[in-house]
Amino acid sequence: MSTHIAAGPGAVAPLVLMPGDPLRARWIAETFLDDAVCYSEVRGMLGYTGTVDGRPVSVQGSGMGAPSMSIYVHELFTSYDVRAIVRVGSCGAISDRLGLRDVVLASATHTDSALNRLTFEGLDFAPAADFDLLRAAVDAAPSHLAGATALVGTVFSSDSFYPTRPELGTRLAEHGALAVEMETSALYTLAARFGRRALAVCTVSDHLLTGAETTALERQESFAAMVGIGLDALLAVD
(Lines of atoms letter the chains of each structure in order from A and count residues from 1; the text may use other names and numbers.)
(Lines give C-alpha, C1' and ligand atoms only; values in the text may rest on other atoms or scores of the structure.)
Protein backbone atom coordinates (compact mmCIF):
# COMPACT_ATOMS: atom_id res chain seq x y z
CA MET A 1 0.00 0.00 0.00
CA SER A 2 1.51 3.32 -1.07
CA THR A 3 1.31 6.71 0.63
CA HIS A 4 -0.77 8.60 -1.92
CA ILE A 5 -2.74 5.82 -3.63
CA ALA A 6 -3.29 3.54 -0.62
CA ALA A 7 -4.75 0.67 -2.64
CA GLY A 8 -4.41 -2.92 -1.50
CA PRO A 9 -2.35 -5.59 -3.25
CA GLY A 10 -3.74 -6.47 -6.68
CA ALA A 11 -6.09 -3.49 -6.77
CA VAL A 12 -4.23 -1.75 -9.62
CA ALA A 13 -3.95 -3.41 -13.02
CA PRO A 14 -0.60 -3.74 -14.85
CA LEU A 15 -1.92 -1.41 -17.58
CA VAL A 16 -2.90 2.15 -16.62
CA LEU A 17 -4.50 5.10 -18.37
CA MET A 18 -3.51 8.32 -16.62
CA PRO A 19 -5.48 11.55 -17.04
CA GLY A 20 -4.52 14.57 -14.99
CA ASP A 21 -8.10 15.38 -13.96
CA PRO A 22 -9.58 12.90 -11.44
CA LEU A 23 -13.06 13.66 -12.79
CA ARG A 24 -11.84 12.64 -16.23
CA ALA A 25 -10.56 9.45 -14.60
CA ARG A 26 -14.09 8.78 -13.32
CA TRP A 27 -15.61 9.52 -16.74
CA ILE A 28 -13.14 7.19 -18.45
CA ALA A 29 -13.85 4.41 -15.97
CA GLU A 30 -17.62 4.77 -16.37
CA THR A 31 -17.45 5.07 -20.16
CA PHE A 32 -14.72 2.66 -21.25
CA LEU A 33 -14.28 0.03 -18.51
CA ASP A 34 -16.53 -2.85 -17.61
CA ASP A 35 -17.30 -3.45 -13.91
CA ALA A 36 -15.10 -0.56 -12.80
CA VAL A 37 -14.35 -0.35 -9.07
CA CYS A 38 -12.85 2.69 -7.33
CA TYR A 39 -9.68 1.66 -5.49
CA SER A 40 -8.55 5.09 -4.29
CA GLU A 41 -10.06 8.41 -3.26
CA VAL A 42 -7.04 9.71 -1.36
CA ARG A 43 -6.81 13.52 -1.71
CA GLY A 44 -9.61 13.29 -4.27
CA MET A 45 -7.24 11.74 -6.85
CA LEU A 46 -9.54 8.99 -8.06
CA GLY A 47 -8.34 5.59 -9.28
CA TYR A 48 -10.42 2.78 -10.82
CA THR A 49 -9.88 -0.74 -12.08
CA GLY A 50 -12.14 -2.56 -14.52
CA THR A 51 -11.77 -4.63 -17.64
CA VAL A 52 -11.61 -4.08 -21.39
CA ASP A 53 -12.43 -7.19 -23.42
CA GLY A 54 -11.88 -9.19 -20.24
CA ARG A 55 -8.42 -7.74 -19.54
CA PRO A 56 -7.76 -5.68 -16.39
CA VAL A 57 -7.08 -1.98 -16.95
CA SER A 58 -6.80 0.82 -14.41
CA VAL A 59 -7.39 4.57 -14.67
CA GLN A 60 -5.51 6.80 -12.23
CA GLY A 61 -5.63 10.58 -11.95
CA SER A 62 -2.25 12.30 -11.73
CA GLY A 63 -3.02 15.92 -10.90
CA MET A 64 -1.31 18.82 -12.66
CA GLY A 65 2.40 19.28 -13.18
CA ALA A 66 5.54 17.18 -13.03
CA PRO A 67 5.79 16.93 -9.21
CA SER A 68 2.26 15.51 -8.87
CA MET A 69 2.72 13.21 -11.87
CA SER A 70 6.02 11.99 -10.40
CA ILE A 71 4.42 10.97 -7.11
CA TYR A 72 1.69 8.84 -8.69
CA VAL A 73 3.87 7.31 -11.40
CA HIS A 74 6.60 6.41 -8.89
CA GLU A 75 4.07 4.66 -6.65
CA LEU A 76 2.39 2.86 -9.56
CA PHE A 77 5.73 1.47 -10.74
CA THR A 78 7.27 0.64 -7.38
CA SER A 79 4.29 -0.32 -5.18
CA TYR A 80 1.90 -1.85 -7.72
CA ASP A 81 4.28 -3.21 -10.40
CA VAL A 82 2.50 -1.38 -13.23
CA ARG A 83 4.07 -2.32 -16.57
CA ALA A 84 2.76 0.41 -18.86
CA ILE A 85 1.17 3.85 -18.50
CA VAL A 86 -0.48 5.95 -21.18
CA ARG A 87 -1.10 9.56 -20.22
CA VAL A 88 -4.37 10.81 -21.71
CA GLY A 89 -4.47 14.53 -21.16
CA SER A 90 -4.99 17.92 -22.71
CA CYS A 91 -2.39 20.14 -24.34
CA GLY A 92 -2.09 23.58 -25.85
CA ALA A 93 -1.13 23.66 -29.52
CA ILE A 94 1.87 25.77 -30.50
CA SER A 95 1.89 24.57 -34.11
CA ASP A 96 -0.31 25.75 -36.96
CA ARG A 97 -0.48 22.11 -38.09
CA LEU A 98 -2.93 21.41 -35.25
CA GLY A 99 -6.50 22.43 -34.49
CA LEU A 100 -8.83 21.97 -31.53
CA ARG A 101 -9.46 18.27 -30.72
CA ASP A 102 -6.56 17.08 -32.81
CA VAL A 103 -4.37 14.49 -31.06
CA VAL A 104 -0.64 14.63 -30.33
CA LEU A 105 1.32 11.41 -29.89
CA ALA A 106 4.35 12.59 -27.94
CA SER A 107 7.52 10.97 -29.26
CA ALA A 108 9.74 12.89 -26.81
CA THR A 109 9.64 15.94 -24.56
CA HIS A 110 11.42 19.18 -23.88
CA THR A 111 11.17 20.62 -20.37
CA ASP A 112 12.08 23.56 -18.18
CA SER A 113 11.45 21.46 -15.06
CA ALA A 114 14.15 21.42 -12.40
CA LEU A 115 13.40 17.76 -11.64
CA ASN A 116 15.67 16.45 -14.37
CA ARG A 117 18.29 19.12 -13.83
CA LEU A 118 18.65 17.98 -10.24
CA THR A 119 18.71 14.31 -11.18
CA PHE A 120 21.23 14.62 -14.01
CA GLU A 121 23.29 17.51 -12.60
CA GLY A 122 22.97 19.69 -15.69
CA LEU A 123 23.10 16.93 -18.30
CA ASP A 124 20.33 17.32 -20.88
CA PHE A 125 18.50 14.00 -20.51
CA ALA A 126 16.01 13.43 -23.36
CA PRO A 127 12.78 11.79 -22.07
CA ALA A 128 11.22 9.73 -24.85
CA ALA A 129 8.19 7.50 -25.41
CA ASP A 130 8.27 3.74 -25.53
CA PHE A 131 8.57 2.94 -29.25
CA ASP A 132 6.21 -0.06 -29.23
CA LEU A 133 3.48 1.93 -27.50
CA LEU A 134 4.00 4.84 -29.88
CA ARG A 135 3.84 2.59 -32.94
CA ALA A 136 0.68 0.89 -31.62
CA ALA A 137 -0.93 4.29 -31.02
CA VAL A 138 -0.08 5.42 -34.55
CA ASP A 139 -1.70 2.24 -35.91
CA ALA A 140 -4.79 2.69 -33.71
CA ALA A 141 -5.36 6.40 -34.33
CA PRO A 142 -7.23 6.33 -37.67
CA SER A 143 -10.09 4.23 -36.29
CA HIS A 144 -10.77 6.73 -33.49
CA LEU A 145 -10.26 10.20 -34.94
CA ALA A 146 -13.55 10.86 -36.80
CA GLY A 147 -12.21 13.79 -38.80
CA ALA A 148 -9.53 14.96 -36.38
CA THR A 149 -5.80 14.70 -37.04
CA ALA A 150 -3.14 12.82 -35.08
CA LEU A 151 0.46 14.02 -35.30
CA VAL A 152 3.61 12.44 -33.89
CA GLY A 153 6.17 14.86 -32.50
CA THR A 154 7.72 16.47 -29.47
CA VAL A 155 5.91 18.35 -26.72
CA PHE A 156 7.07 20.95 -24.20
CA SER A 157 6.47 19.88 -20.59
CA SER A 158 6.42 23.23 -18.82
CA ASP A 159 6.43 23.89 -15.10
CA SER A 160 4.34 27.05 -15.66
CA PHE A 161 0.75 27.13 -16.82
CA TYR A 162 1.00 30.92 -17.00
CA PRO A 163 4.57 31.38 -18.26
CA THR A 164 6.51 34.58 -17.66
CA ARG A 165 8.56 33.90 -20.80
CA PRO A 166 6.14 32.71 -23.50
CA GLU A 167 8.79 33.34 -26.16
CA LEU A 168 10.50 30.12 -25.06
CA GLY A 169 7.49 28.13 -26.25
CA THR A 170 7.65 30.00 -29.53
CA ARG A 171 11.32 29.09 -29.89
CA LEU A 172 10.54 25.42 -29.28
CA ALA A 173 7.76 25.58 -31.87
CA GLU A 174 10.30 26.92 -34.35
CA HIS A 175 12.27 23.75 -33.64
CA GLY A 176 9.32 21.44 -34.29
CA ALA A 177 7.52 21.15 -30.94
CA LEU A 178 3.81 20.62 -31.45
CA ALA A 179 2.22 21.45 -28.10
CA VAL A 180 2.76 22.43 -24.50
CA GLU A 181 1.58 20.49 -21.43
CA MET A 182 2.95 19.84 -17.94
CA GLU A 183 3.45 16.15 -17.18
CA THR A 184 4.95 14.03 -19.96
CA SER A 185 8.61 14.67 -19.18
CA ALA A 186 8.17 13.31 -15.65
CA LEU A 187 6.31 10.24 -16.92
CA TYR A 188 8.91 9.37 -19.54
CA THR A 189 11.82 9.93 -17.17
CA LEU A 190 10.40 7.62 -14.51
CA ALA A 191 9.51 4.98 -17.07
CA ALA A 192 13.12 5.02 -18.22
CA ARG A 193 14.36 4.80 -14.63
CA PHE A 194 12.24 1.77 -13.79
CA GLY A 195 12.37 0.05 -17.18
CA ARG A 196 8.65 0.39 -17.91
CA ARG A 197 6.62 1.51 -20.93
CA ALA A 198 5.09 4.98 -21.22
CA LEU A 199 3.36 7.15 -23.79
CA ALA A 200 1.47 10.44 -23.77
CA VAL A 201 -1.59 10.83 -26.01
CA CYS A 202 -2.88 14.39 -25.68
CA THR A 203 -5.87 16.22 -27.14
CA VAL A 204 -5.57 19.86 -28.16
CA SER A 205 -7.83 21.70 -25.71
CA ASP A 206 -6.68 25.20 -26.63
CA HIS A 207 -4.57 26.83 -29.31
CA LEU A 208 -1.93 29.30 -28.25
CA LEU A 209 -1.65 30.78 -31.74
CA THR A 210 -5.35 31.32 -32.50
CA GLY A 211 -6.82 31.67 -29.01
CA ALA A 212 -9.41 28.95 -29.66
CA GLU A 213 -10.29 26.82 -26.65
CA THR A 214 -12.65 24.14 -25.36
CA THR A 215 -14.76 24.35 -22.20
CA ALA A 216 -13.90 22.72 -18.89
CA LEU A 217 -16.72 20.19 -19.33
CA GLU A 218 -15.56 19.35 -22.84
CA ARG A 219 -12.04 18.74 -21.52
CA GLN A 220 -13.44 16.51 -18.80
CA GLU A 221 -15.90 14.39 -20.73
CA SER A 222 -15.55 14.56 -24.51
CA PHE A 223 -11.97 13.69 -25.45
CA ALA A 224 -12.86 10.11 -26.31
CA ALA A 225 -10.51 9.64 -29.27
CA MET A 226 -7.34 9.82 -27.20
CA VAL A 227 -8.76 7.33 -24.69
CA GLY A 228 -9.57 4.84 -27.41
CA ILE A 229 -6.11 5.26 -28.92
CA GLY A 230 -4.47 4.85 -25.51
CA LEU A 231 -6.44 1.72 -24.67
CA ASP A 232 -5.69 0.11 -28.02
CA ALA A 233 -1.99 0.85 -27.62
CA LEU A 234 -1.85 -0.59 -24.10
CA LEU A 235 -3.64 -3.77 -25.09
CA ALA A 236 -1.52 -4.19 -28.22
CA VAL A 237 1.87 -4.21 -26.51
CA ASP A 238 1.17 -6.16 -23.32
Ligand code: HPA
Second form
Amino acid sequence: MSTHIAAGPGAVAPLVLMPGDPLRARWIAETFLDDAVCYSEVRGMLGYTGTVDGRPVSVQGSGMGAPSMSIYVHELFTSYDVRAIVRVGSCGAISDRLGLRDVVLASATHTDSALNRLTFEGLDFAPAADFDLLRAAVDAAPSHLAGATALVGTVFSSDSFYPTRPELGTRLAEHGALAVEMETSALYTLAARFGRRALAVCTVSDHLLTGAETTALERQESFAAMVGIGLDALLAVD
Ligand code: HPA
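Given the form predicted on its own, corresponding form predicted together with this ligand:
The next block holds the full complex; its first chain is the one shown before.
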Protein backbone atom coordinates (compact mmCIF):
# COMPACT_ATOMS: atom_id res chain seq x y z
CA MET A 1 0.00 0.00 0.00
CA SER A 2 1.10 3.52 -0.71
CA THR A 3 -0.89 6.72 -0.26
CA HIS A 4 -2.49 6.72 -3.72
CA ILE A 5 -1.97 3.13 -4.94
CA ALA A 6 -3.66 0.27 -3.09
CA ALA A 7 -1.39 -2.57 -4.19
CA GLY A 8 0.02 -5.26 -1.92
CA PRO A 9 3.70 -6.30 -1.88
CA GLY A 10 4.73 -7.68 -5.26
CA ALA A 11 1.43 -6.73 -6.90
CA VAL A 12 3.01 -4.18 -9.26
CA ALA A 13 5.40 -5.48 -11.94
CA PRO A 14 8.89 -3.96 -12.39
CA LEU A 15 7.84 -2.83 -15.89
CA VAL A 16 4.97 -0.31 -16.15
CA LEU A 17 3.08 1.30 -19.01
CA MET A 18 1.46 4.63 -18.04
CA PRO A 19 -1.41 6.17 -19.95
CA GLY A 20 -2.87 9.39 -18.57
CA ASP A 21 -6.45 8.15 -18.74
CA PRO A 22 -7.33 5.38 -16.26
CA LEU A 23 -9.93 3.98 -18.67
CA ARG A 24 -7.14 3.60 -21.21
CA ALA A 25 -5.26 1.66 -18.54
CA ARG A 26 -8.19 -0.73 -18.33
CA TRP A 27 -8.40 -1.00 -22.12
CA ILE A 28 -4.65 -1.72 -22.38
CA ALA A 29 -4.88 -4.36 -19.64
CA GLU A 30 -7.85 -6.07 -21.31
CA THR A 31 -6.35 -5.85 -24.80
CA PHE A 32 -2.62 -6.47 -24.33
CA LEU A 33 -2.11 -8.34 -21.05
CA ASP A 34 -2.86 -11.97 -20.22
CA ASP A 35 -4.53 -12.72 -16.88
CA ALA A 36 -4.76 -9.02 -15.94
CA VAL A 37 -5.77 -8.28 -12.35
CA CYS A 38 -6.76 -4.82 -11.09
CA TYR A 39 -4.54 -3.95 -8.10
CA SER A 40 -5.81 -0.43 -7.36
CA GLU A 41 -8.92 1.68 -7.84
CA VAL A 42 -7.98 4.52 -5.49
CA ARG A 43 -9.47 7.78 -6.83
CA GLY A 44 -10.46 5.88 -9.97
CA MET A 45 -6.80 5.82 -11.09
CA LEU A 46 -6.84 2.20 -12.19
CA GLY A 47 -3.79 -0.08 -12.08
CA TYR A 48 -3.49 -3.60 -13.47
CA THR A 49 -0.87 -6.34 -13.56
CA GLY A 50 -0.81 -9.18 -16.05
CA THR A 51 1.71 -10.84 -18.33
CA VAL A 52 3.04 -10.34 -21.85
CA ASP A 53 4.74 -13.44 -23.28
CA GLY A 54 4.73 -14.81 -19.75
CA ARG A 55 6.52 -11.76 -18.28
CA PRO A 56 4.83 -9.55 -15.67
CA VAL A 57 3.84 -6.07 -16.84
CA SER A 58 1.68 -3.45 -15.10
CA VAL A 59 -0.43 -0.64 -16.50
CA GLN A 60 -1.04 2.35 -14.24
CA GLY A 61 -3.02 5.51 -15.01
CA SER A 62 -1.12 8.74 -14.29
CA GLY A 63 -3.81 11.41 -14.57
CA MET A 64 -3.12 14.71 -16.32
CA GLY A 65 -0.27 17.11 -15.64
CA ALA A 66 3.01 17.05 -13.75
CA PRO A 67 1.63 16.97 -10.17
CA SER A 68 -0.58 13.95 -10.82
CA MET A 69 2.13 12.15 -12.80
CA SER A 70 4.63 12.90 -10.01
CA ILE A 71 2.46 11.30 -7.33
CA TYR A 72 2.04 7.99 -9.15
CA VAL A 73 5.62 7.78 -10.44
CA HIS A 74 7.07 8.62 -7.03
CA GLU A 75 5.03 5.89 -5.35
CA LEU A 76 5.80 3.33 -8.09
CA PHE A 77 9.54 3.94 -7.65
CA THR A 78 9.65 4.19 -3.86
CA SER A 79 6.95 1.75 -2.68
CA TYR A 80 6.86 -0.87 -5.42
CA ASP A 81 10.43 -0.97 -6.75
CA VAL A 82 9.37 -0.33 -10.34
CA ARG A 83 12.40 -0.37 -12.65
CA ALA A 84 11.07 1.12 -15.89
CA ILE A 85 8.08 3.24 -16.92
CA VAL A 86 6.93 4.04 -20.43
CA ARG A 87 4.36 6.81 -20.68
CA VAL A 88 1.92 6.25 -23.55
CA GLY A 89 -0.02 9.44 -24.15
CA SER A 90 -1.21 12.04 -26.59
CA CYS A 91 0.47 15.27 -27.63
CA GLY A 92 -0.22 18.35 -29.71
CA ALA A 93 2.21 18.80 -32.61
CA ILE A 94 4.07 22.11 -32.92
CA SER A 95 6.30 20.96 -35.80
CA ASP A 96 5.41 20.81 -39.49
CA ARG A 97 7.44 17.61 -39.65
CA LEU A 98 4.57 15.83 -37.85
CA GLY A 99 1.07 14.88 -38.94
CA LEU A 100 -1.88 13.48 -37.02
CA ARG A 101 -1.25 9.95 -35.65
CA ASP A 102 2.53 10.29 -35.98
CA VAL A 103 4.50 9.24 -32.93
CA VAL A 104 6.99 11.28 -30.91
CA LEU A 105 9.68 9.44 -28.97
CA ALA A 106 10.61 12.09 -26.42
CA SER A 107 14.39 12.25 -26.11
CA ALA A 108 14.22 15.14 -23.60
CA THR A 109 11.84 17.80 -22.37
CA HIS A 110 11.43 21.53 -21.91
CA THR A 111 9.07 22.61 -19.16
CA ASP A 112 7.35 25.62 -17.63
CA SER A 113 6.54 23.57 -14.52
CA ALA A 114 7.70 25.02 -11.22
CA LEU A 115 8.65 21.53 -9.96
CA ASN A 116 12.14 21.56 -11.42
CA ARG A 117 12.72 25.23 -10.66
CA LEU A 118 11.92 24.62 -7.00
CA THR A 119 14.08 21.49 -6.86
CA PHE A 120 17.13 22.88 -8.63
CA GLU A 121 16.92 26.45 -7.33
CA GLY A 122 17.27 28.19 -10.68
CA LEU A 123 19.67 25.70 -12.26
CA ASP A 124 18.17 24.38 -15.53
CA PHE A 125 17.93 20.60 -15.15
CA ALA A 126 17.46 18.75 -18.48
CA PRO A 127 14.97 15.88 -18.03
CA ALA A 128 15.95 13.19 -20.55
CA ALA A 129 14.82 9.74 -21.65
CA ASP A 130 16.58 6.50 -20.80
CA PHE A 131 18.77 5.82 -23.83
CA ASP A 132 18.27 2.04 -23.90
CA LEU A 133 14.48 2.41 -23.77
CA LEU A 134 14.63 5.09 -26.46
CA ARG A 135 16.79 2.95 -28.73
CA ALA A 136 14.52 -0.07 -28.20
CA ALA A 137 11.46 2.07 -29.05
CA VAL A 138 13.15 3.37 -32.22
CA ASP A 139 13.87 -0.23 -33.25
CA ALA A 140 10.31 -1.39 -32.45
CA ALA A 141 8.45 1.52 -34.06
CA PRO A 142 8.43 0.46 -37.77
CA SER A 143 6.60 -2.80 -37.05
CA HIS A 144 3.75 -0.97 -35.25
CA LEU A 145 3.26 2.30 -37.11
CA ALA A 146 1.12 1.22 -40.11
CA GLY A 147 2.11 4.16 -42.29
CA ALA A 148 2.63 6.75 -39.57
CA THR A 149 6.02 8.30 -38.85
CA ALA A 150 8.00 8.21 -35.61
CA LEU A 151 10.29 11.12 -34.79
CA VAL A 152 12.79 11.37 -31.96
CA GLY A 153 13.05 14.81 -30.40
CA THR A 154 12.14 17.11 -27.56
CA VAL A 155 8.66 17.83 -26.19
CA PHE A 156 7.37 20.80 -24.21
CA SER A 157 5.83 19.53 -20.95
CA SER A 158 3.56 22.42 -20.10
CA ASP A 159 1.41 23.00 -17.04
CA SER A 160 -1.18 24.72 -19.26
CA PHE A 161 -3.42 22.94 -21.73
CA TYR A 162 -4.92 26.37 -22.50
CA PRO A 163 -1.81 28.58 -22.40
CA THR A 164 -2.03 32.32 -21.81
CA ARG A 165 1.30 32.74 -23.62
CA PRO A 166 1.23 30.42 -26.66
CA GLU A 167 4.20 32.30 -28.11
CA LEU A 168 6.43 30.39 -25.67
CA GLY A 169 5.47 27.12 -27.36
CA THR A 170 6.24 28.79 -30.68
CA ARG A 171 9.68 29.81 -29.43
CA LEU A 172 10.41 26.25 -28.31
CA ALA A 173 9.24 24.99 -31.71
CA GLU A 174 11.76 27.40 -33.27
CA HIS A 175 14.34 25.58 -31.15
CA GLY A 176 13.32 22.16 -32.46
CA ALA A 177 10.60 21.07 -30.02
CA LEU A 178 8.21 18.67 -31.72
CA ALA A 179 5.10 18.66 -29.55
CA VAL A 180 3.33 19.84 -26.41
CA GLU A 181 2.08 17.57 -23.65
CA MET A 182 1.90 17.81 -19.87
CA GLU A 183 3.62 14.94 -18.04
CA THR A 184 6.95 13.78 -19.46
CA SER A 185 9.22 16.28 -17.69
CA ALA A 186 7.99 15.08 -14.29
CA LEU A 187 8.45 11.43 -15.28
CA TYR A 188 12.02 11.93 -16.53
CA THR A 189 13.03 14.01 -13.51
CA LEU A 190 11.83 11.39 -11.03
CA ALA A 191 13.44 8.58 -13.02
CA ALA A 192 16.72 10.49 -12.81
CA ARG A 193 16.28 11.05 -9.07
CA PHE A 194 15.63 7.39 -8.31
CA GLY A 195 18.00 5.91 -10.91
CA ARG A 196 15.26 4.18 -12.93
CA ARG A 197 14.44 4.02 -16.64
CA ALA A 198 11.73 6.13 -18.30
CA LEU A 199 10.51 7.00 -21.76
CA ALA A 200 7.50 8.82 -23.21
CA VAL A 201 5.91 7.62 -26.45
CA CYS A 202 3.28 10.15 -27.54
CA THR A 203 0.87 10.07 -30.46
CA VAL A 204 -0.09 13.31 -32.17
CA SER A 205 -3.79 13.75 -31.32
CA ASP A 206 -4.03 17.34 -32.52
CA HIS A 207 -1.92 19.74 -34.55
CA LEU A 208 -1.46 23.18 -33.07
CA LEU A 209 -0.20 24.68 -36.35
CA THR A 210 -3.11 23.48 -38.51
CA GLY A 211 -5.90 22.98 -35.96
CA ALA A 212 -6.41 19.39 -37.20
CA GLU A 213 -7.66 16.81 -34.67
CA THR A 214 -7.91 13.03 -34.71
CA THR A 215 -11.28 11.29 -34.54
CA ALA A 216 -12.09 8.97 -31.64
CA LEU A 217 -11.48 5.95 -33.91
CA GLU A 218 -8.12 7.30 -35.06
CA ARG A 219 -7.11 7.87 -31.44
CA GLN A 220 -8.04 4.29 -30.56
CA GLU A 221 -6.05 2.83 -33.47
CA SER A 222 -3.01 5.03 -32.96
CA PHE A 223 -3.10 4.24 -29.25
CA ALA A 224 -2.65 0.56 -30.07
CA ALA A 225 0.49 1.33 -32.11
CA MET A 226 1.93 3.34 -29.26
CA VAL A 227 1.22 0.59 -26.72
CA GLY A 228 2.93 -1.95 -28.98
CA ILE A 229 6.04 0.25 -29.18
CA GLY A 230 6.02 0.83 -25.43
CA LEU A 231 5.67 -2.85 -24.56
CA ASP A 232 8.44 -3.88 -26.97
CA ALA A 233 10.74 -1.24 -25.47
CA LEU A 234 10.01 -2.29 -21.88
CA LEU A 235 10.56 -5.98 -22.58
CA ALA A 236 13.78 -5.25 -24.50
CA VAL A 237 15.54 -3.48 -21.63
CA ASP A 238 14.53 -5.76 -18.77
N1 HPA B 1 -1.41 20.62 -25.10
C2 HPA B 1 -1.07 19.92 -24.03
N3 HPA B 1 -1.22 18.62 -23.97
C4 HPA B 1 -1.75 17.97 -25.01
C5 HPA B 1 -2.12 18.66 -26.16
C6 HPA B 1 -1.94 20.05 -26.20
O7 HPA B 1 -2.26 20.72 -27.18
N8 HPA B 1 -2.63 17.75 -27.03
C9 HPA B 1 -2.56 16.56 -26.42
N10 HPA B 1 -2.02 16.69 -25.21
